[in-house]
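Taking the form predicted alone, here's one chain by itself in C-alpha cells.
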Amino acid sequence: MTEPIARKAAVLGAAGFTGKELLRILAAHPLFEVSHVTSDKHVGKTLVETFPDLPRPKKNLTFQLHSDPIPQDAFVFLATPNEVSLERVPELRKKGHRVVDLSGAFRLHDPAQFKEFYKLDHNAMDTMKECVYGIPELYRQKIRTANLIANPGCFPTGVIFPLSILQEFAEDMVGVSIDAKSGVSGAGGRVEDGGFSYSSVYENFRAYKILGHQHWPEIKEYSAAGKLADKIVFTPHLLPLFRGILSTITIFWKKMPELAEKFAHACEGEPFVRLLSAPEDVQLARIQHTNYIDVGIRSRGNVTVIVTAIDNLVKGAAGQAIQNLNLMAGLDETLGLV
C-alpha cells in the first residue's frame, strides 16, 4: 500500500515560541510536511542546528527570509510580527496561498481600535474582508471553505467559547470580569523576538497591560457576538511558569439563568473541549502540551464563575492553527493533535 502524498506547509517565523510549536506538531502530522521555514534572525541556519531538541525532520530545511518566495502549492502559517503579516498576507493571498495567520493583524475589524491597541496603521482592510476568525467550536463551517484564517489570540481562546454559550442571556448580565493568568511564553511569545525573560517572573507575580492589552478588543468583538462589549473588563497577569493560561470569568447577573444544561449541550461532541464537574478541577498541569480547553462552572446567588485552562502555545496558538488547517484541507480536525 502506497503512502499518501504529503501536502506542503510553510511556516513563516518558525524560530519563535509559536513557530517552534508548529514545527513540533507538524513533524507528527500524517498528511502535512514542512517544506519552507523563515526567520530573519536565523537565516542560513538549518532546523537541526537551531532546534536539536525537535524530532529530526525528513528534510533538514534552511531558514530563509520572511520575504523569500514560498512553494506555490503550500499552505502557509505566519507566526510573524504584526507588521510582517500585514505586508505578507495580502501578497500570499494574491498568489493563491491558503493562509493561517497567528499574528494579531487580521483579528479586529475596526481600524481605529487596531491602531490604538497594536500601534500600527491597518493598510489591508480589503484582505480583512475574506478573513474568518479561527475558533473551530464557533465557526467550523466557515473555516472549512476559508482561504484566510485569523488564528485567535491565546487569552481570547480561553474565554470566547464559554462566553458565547451565554449569548442569549447578555441582557441579563450586569458585568463580566476576566482575570487571566499566563505563563511567560504567552506574554508576547508568538513572534521570534517575543516573550519576557524568566528571570523577570521568577518568584514574582504581577498584572500587566491593564486596560490596554491588545486582546481586550478581540475578546469584546467576538464574545457572544459582541453583545458583551460594554460589560467586559479584562486583566492579564504573568505567572512564573513557561506555558499555560488559567482564566477566571466572573459574571454578575440581574437575573440568574439556568446554565448547566446549556454548557453540557454546547460542549458535547466538541473534540477539544472538556467540561469538568467542578471549576476547582481545572488545572494548568492537565492541559499543558495538549489542544484541550478545560472548562468548569459554578453559580451561586447572582454570580457565576467559569474557570478555563488552555496551553497558550497549543490550543492558544499552534494547535488551534493546525486544527484550522485540517478543516481547511477537508481533513478530520483532530489529525496530528492531542
Given for the second form:
There are 4 protein chains.
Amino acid sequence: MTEPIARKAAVLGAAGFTGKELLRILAAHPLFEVSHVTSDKHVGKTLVETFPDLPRPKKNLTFQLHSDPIPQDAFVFLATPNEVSLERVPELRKKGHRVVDLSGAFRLHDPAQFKEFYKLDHNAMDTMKECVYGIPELYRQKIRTANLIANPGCFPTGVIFPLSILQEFAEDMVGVSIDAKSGVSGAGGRVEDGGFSYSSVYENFRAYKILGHQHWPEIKEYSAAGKLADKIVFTPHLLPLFRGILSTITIFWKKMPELAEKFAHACEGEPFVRLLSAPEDVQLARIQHTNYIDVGIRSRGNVTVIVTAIDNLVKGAAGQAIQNLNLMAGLDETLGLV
Amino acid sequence: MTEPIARKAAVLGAAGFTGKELLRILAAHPLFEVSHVTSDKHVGKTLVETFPDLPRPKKNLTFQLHSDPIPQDAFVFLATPNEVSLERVPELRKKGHRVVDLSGAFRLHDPAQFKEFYKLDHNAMDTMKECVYGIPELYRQKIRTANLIANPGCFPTGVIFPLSILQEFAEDMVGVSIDAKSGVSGAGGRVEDGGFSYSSVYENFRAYKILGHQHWPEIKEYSAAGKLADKIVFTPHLLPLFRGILSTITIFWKKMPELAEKFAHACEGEPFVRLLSAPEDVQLARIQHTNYIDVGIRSRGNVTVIVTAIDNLVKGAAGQAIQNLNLMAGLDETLGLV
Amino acid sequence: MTEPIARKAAVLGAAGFTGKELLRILAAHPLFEVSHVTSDKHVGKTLVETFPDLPRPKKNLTFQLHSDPIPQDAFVFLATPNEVSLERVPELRKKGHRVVDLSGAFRLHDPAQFKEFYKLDHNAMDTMKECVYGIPELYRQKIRTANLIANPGCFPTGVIFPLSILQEFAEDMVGVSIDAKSGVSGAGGRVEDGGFSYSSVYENFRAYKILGHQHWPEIKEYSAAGKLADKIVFTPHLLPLFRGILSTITIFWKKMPELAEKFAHACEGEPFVRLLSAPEDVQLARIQHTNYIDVGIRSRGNVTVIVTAIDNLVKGAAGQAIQNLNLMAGLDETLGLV
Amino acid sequence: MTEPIARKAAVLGAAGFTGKELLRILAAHPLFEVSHVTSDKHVGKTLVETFPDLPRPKKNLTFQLHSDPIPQDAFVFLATPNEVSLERVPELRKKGHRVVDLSGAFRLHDPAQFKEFYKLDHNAMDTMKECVYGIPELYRQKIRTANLIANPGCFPTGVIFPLSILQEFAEDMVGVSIDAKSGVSGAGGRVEDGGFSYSSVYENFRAYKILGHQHWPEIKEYSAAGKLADKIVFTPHLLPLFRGILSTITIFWKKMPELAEKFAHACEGEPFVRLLSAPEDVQLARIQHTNYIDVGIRSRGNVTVIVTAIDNLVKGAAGQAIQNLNLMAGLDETLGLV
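Structure of the form predicted together with another copy of the chain, please, following the form predicted alone?
Below: every chain and molecule of the assembly, starting with the one above.
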C-alpha cells in the first residue's frame, strides 16, 4: 500500500444525519483522522456532548462555523445545505483542498434544471467542469485523479448503476417506473416542514414530491448515459422506519433482451454490489449499516422488475463518500467500510 | 327505510384479522346481529375471551366449527381459507343462504389461472355463474339482487375503480405499473412462513411474490373491463405497520387524455370515494379504520401518477363486505360504516 | 330510559388529540350531538378538512375561537390548555352550562401545589368548591348531580381506582412505586419541546419529569383517600407507540393483607373494569380504543405487583368524559362507549 | 502491550442474536480472529449466506455442530442455550480452553434457585467454583486471571453496578423496585412462545414473568454483595423496539444518605460508565450499539430514582464478553469496543 496523499479530514456540516455517519465511519478508518468539524447550529459544542452514541473520538473536537478556516492539506467533506456547498466548494478548491461534496449543488449540469428543482441560482458552473460524479462502479478511473467529487444523491445511488447495465437496450424500453421508498433519515430535510413528527410518520405511509423531486433529473442525467431521460418516472415515498431505501424499478419492453448474464457480468468483482438470486431477498434489513447495494431481478412477459436496496446514510451518502475518498487517495476502496 | 330482508348474520372464519374486523363493524350495525361465529382453531372459546379488545358483543357467542350447521335465514360471511370457501359456499347457496365470500375462491373466471395462482383445483365453476364481484362503485345494481358476492381482494380494491375511470383510453396506454405497499394485516397469511416475526418486519421493507401474486390476475380481469390485462404489472410490498395499503399507479401514455374532469365526474356522489387535490395528501393515516378509498392524481409529460389508499381490513375486506350486505339487503349502503 | 337533560354538546379545544377523540366518540353517541367546536389554531376550518380520518360528522361544523359564544343549553367539554380552562370554566358555569373539564386546572385543591406543578396561579379556587373529580368507579353518585367535573389525568386514571381498593391497608404499606409508560399521544404537550420528532421517539425509550410530573400530586391526593400521599412515587416514561398507558405498581408491605378477594369484590359489576387472572395479560393491545381499565395482580414475599392498562385517549380522557356526561345526564353510563 | 495469550476465538451458538453480535464486534477486534462457529440449526451454512448484513468476515466460516471439536488454544465464547452450556463448559475447561459463557448456566450458586428459575438440574456445581462473574466494574482483578467467566445477564448488567455503589447503605433501604424495559432482542427466547409476532409486539407493551424471571435471583445475589436480596423486586417488560434496556430503580429510604458524590466517585475512571447530570437524558438512543452503561440519579423526600440504560446485545451480552476477554488476555479492556 502506498503512503496516502492526505491523512487529515475535515467534515463540514458534521452534525446532521449524514455528517454524523461520516464521523462514525471515519472513526474506524485506519488512515484518515477527522481534525475539523463544523456546524453553524452546534458551534462551540464538542463531539462527545453532541453525539454520546458515537464511538469515542480520537480527539474531542469542538464544532466550528462552516466559514471558519480549515486545516491546510485537509481532505474536505461537505455535508452542508446546497447553498453552503455552492459557496464554499469553489473557495476550498481555490485553496487546493481535495473535496467530496455530499450536497446536491454539483450534480446537475443544466442550470435551468438546477433552478427548477433546487430553487437556487447556480453561480458556480465553472467549478462543475472539474467535478466528477462519484459512483465508483461507473467512474472509478476518473474518481482516482479527481479533485472534486459530487457525491450522488441517495435515491440515484440505488438505481443508476443497475440501469446502466441496460444501457445498450435503451431503445427497446418504452417506460421505466422507479418507485422508491425511503426511511426518515433519507427523506431528511427534503420533505415539507412539519412532516416528521412521530405521529405523522408512525403507522403512516405516503408519496411525496410526486413528479417534482430533485433527484429525478439527477437519475435521468446519469442513468444509462442519459439515454433513458424521457422514459424514467421517479416517485419517492416515506417509510415509517429510520434507515434504508428500497427501489422497485419496473421496465416495460418493446422487446426484452437477455438480462441475467448481463447483470452477472456487470456485478462480478464489484466489492459493494451483491446480485441476489431472488428479488424478494433484497430487503432493508440486509443492507442497513453497510455500504452494499443489493440487486435482484425478475422478468415475465414484456416486463422486468429490478429491486435494489441501499442504506441511504452509508452507500447513499457517507459510505460512498469514503469509498470515493479511498479511490482519490490511492487506497483500497473498501478501507474502513463494511 | 324498508324492512331488511335478513337480520341474522353468520361469520365463518371470525377469528382471523378479517373476521375480527367484520365482528367490529357488525357490532355497530343498526340492523344486523351476529348470531353464529366459526373458527376451527378457536372452537369452544367465546368471543369475549378471544377478543378482549372488541366492543362487548350483544351475545357472547362461542366459536363453532366451519362445518357446523348455520342458523336458517342467516346472511353468511366467509372469511375462511380459499379451500374452505370453495367447499362451503356451494353448500350454503343450496340451502338458500345469501353469501358474501371474502376469500379468493370465487374471483377468477379462468380455472387455469386459479390453479396457477392459488394452487387449488376449482371444482365449483358452476357456482361462479351466479357470483357478482363486489365493487359497489362499479356493480351496484347487480349487487342489490345478487345472492353470492365475491368480495374483492384488498390490493384489487385499491386500484380497480380508479383504473376503470380510464377505460375508454386503454388503447392509449403503453404500460401500467402498480406498486402497492401493504401493512402486515393485509399481507396476512399470504407471505411465506416465518416472515412475520417482529424482527423480520420492524425497521425492514421488501417486495414479495414479484410477478406471481394471486391478486395480479384479479386486477387484470376487473380493471377497465379487462382491457389493460397485458399492460398491468403489480408488485406488492410489506410495510412495517399494521393497517393500510397505498398503491402508486404509474401510467405511460402514447397520448395523454384529459383526466381531471373524468376523475371528478366518476368520484362525484360516491359515498366512499374521496378525490383529493394533491396526491401527496393520499396517506394511510387518513383512511385507517374507515371505508374510504382516497385518490390523488398528477400528470407530467407522457406520464400519470395515481396514488390511492384504503384500509385493507375495512374497504379492502370487511367494510366493503358490509357495504355489499347493505346493498343486498336493500338498505342505505353506508349503514354501520364510517 | 328518561329523556336526557341536555342533548347539545360543545367541544372546546376540539382539534387536539383529546378533542378529536371526543368528536370520534360523540359521533357514535345515540343522544348527544356536537353543535359547537373551537380551536384557536384551526379557527375557520371545517371538521371534514381538519380530520379526514374521522367518521363523517352529522354537521360539518367550522372551528370557532375558544372565546366565542357557546350555544345555550349546550353541555360543554373543555379539552383546552390549563390556562384556557382556568379562565373559561368559571364563565361557563356562571352562564349555567354543565361542564366536564379535561384539563388539569380543577384537579388539585392546594393552590401551592398547583403553582409548583402547573406554573400557574390558581385564581378560581371558588369554582373548585362545586367541582367533582370524575372517576365514576369512586364518585358515581356525586357525578350524577354535579355541574362541573374535573376529568382525571390519564396517568391518575390508571392507578387511583386500583389503589383505592387497598385503602384500609394503607398503614401496612412502606412504599408504593408507580412506574408508568405512556404512548406519544398521552405524553402530549407535556414533554419538553422538540421531544416528539420521529427520530427522537422511534427505537427509543426514556423517563421524563422524574419526581416532578404534575400528575404526581393528583395521584397522591385521590389515591386511597390521600392516605398514601407520602408513600407514592410516580415515574412516567415515553413509549415508542401512539396509544395506551401501562402502569406497574409495586407495593412493599410491612404485613401483606389478603388481596384477591378484595379486588374481585371491588371490580365486580364495574362496567369498565376487567380483573384478569394473570397480570401478564394486562397489555396495551387489549385496551386500545376501549374505555376499559384492565387490572392484574400478583404477590410474593412482602411485595405486590399490580399492572393496569388504559387507553389514555379513551378511559384516560375522552371516554371517561363521556362516561361522566352519561352519569350527569341520567343515562346508562356505558352509552356510546366501547 | 504484552503479547496476547490467545488469538483464536470460537463462538458456539453464533447464529442467535447474541452470537451474531459477538461476530460483529470480533470482526473489528485488532487481535482476535474468529476461527470456529457453531449452530445446530444452521450447521453446514456459511457466515456470509446466514448474515448478509454483517461485515464481510476475514474467513467465510461454515457453521459446525455445538459438539464438534474446537481448535486447540481457541478462546471459547458460548452463546448457547443453558442446557448446552451446562454440558459443554466443563468439557471445554478440561481441555484447557479459557471460556466466557454467555448463558445463564453458571451465574447462580444455589442449585435450588437454579432449578426453580431455569427448570434444569445443575450437575456441574464443581465447575462453578472456578467461575468468576463477569462485571468488570466490580471484579476486574479476578477476571484478569480467570479461566471461566459467567457473563452476566442483560437485565442484571444494567443494575448491579449502580446498586453496588450503595452497598454501605443497604440497611437504610426499605424497598428497591427495579422496573426494567427491554427491546425484543433482549427478551429473546425468554418470553413465552408465540409472543414475538409483529402483531403482538407492535403498538403493544406488557410486563412478563412477573415475580418469576430468572434474572431476579441473579440481581439479588450480586447487587450490593447480596445485602439487598430481600428488598429487591424486579419486573421486566417488553418494548416495541429492537435493542436496549432501560431500568428505573426506585429506592425507598428509612434515612437517605448523600449520594451524588458517591456516584461521581464510583463512576470516575470507568471506561464504559457515563454518569449523566439529568436522569431524563438516560435513554436508549444514546447507548444503542455501544458498550456504555449510562446512569442518572435524582432524589426527593425519602426516595431516590436511578435510571440506567444499556444495549442488551453489547454491554448486556457480547460487548461485556469482549471486555472480559480483553481483561483475561491482558489487553486494554476497551480494545475493539465502542
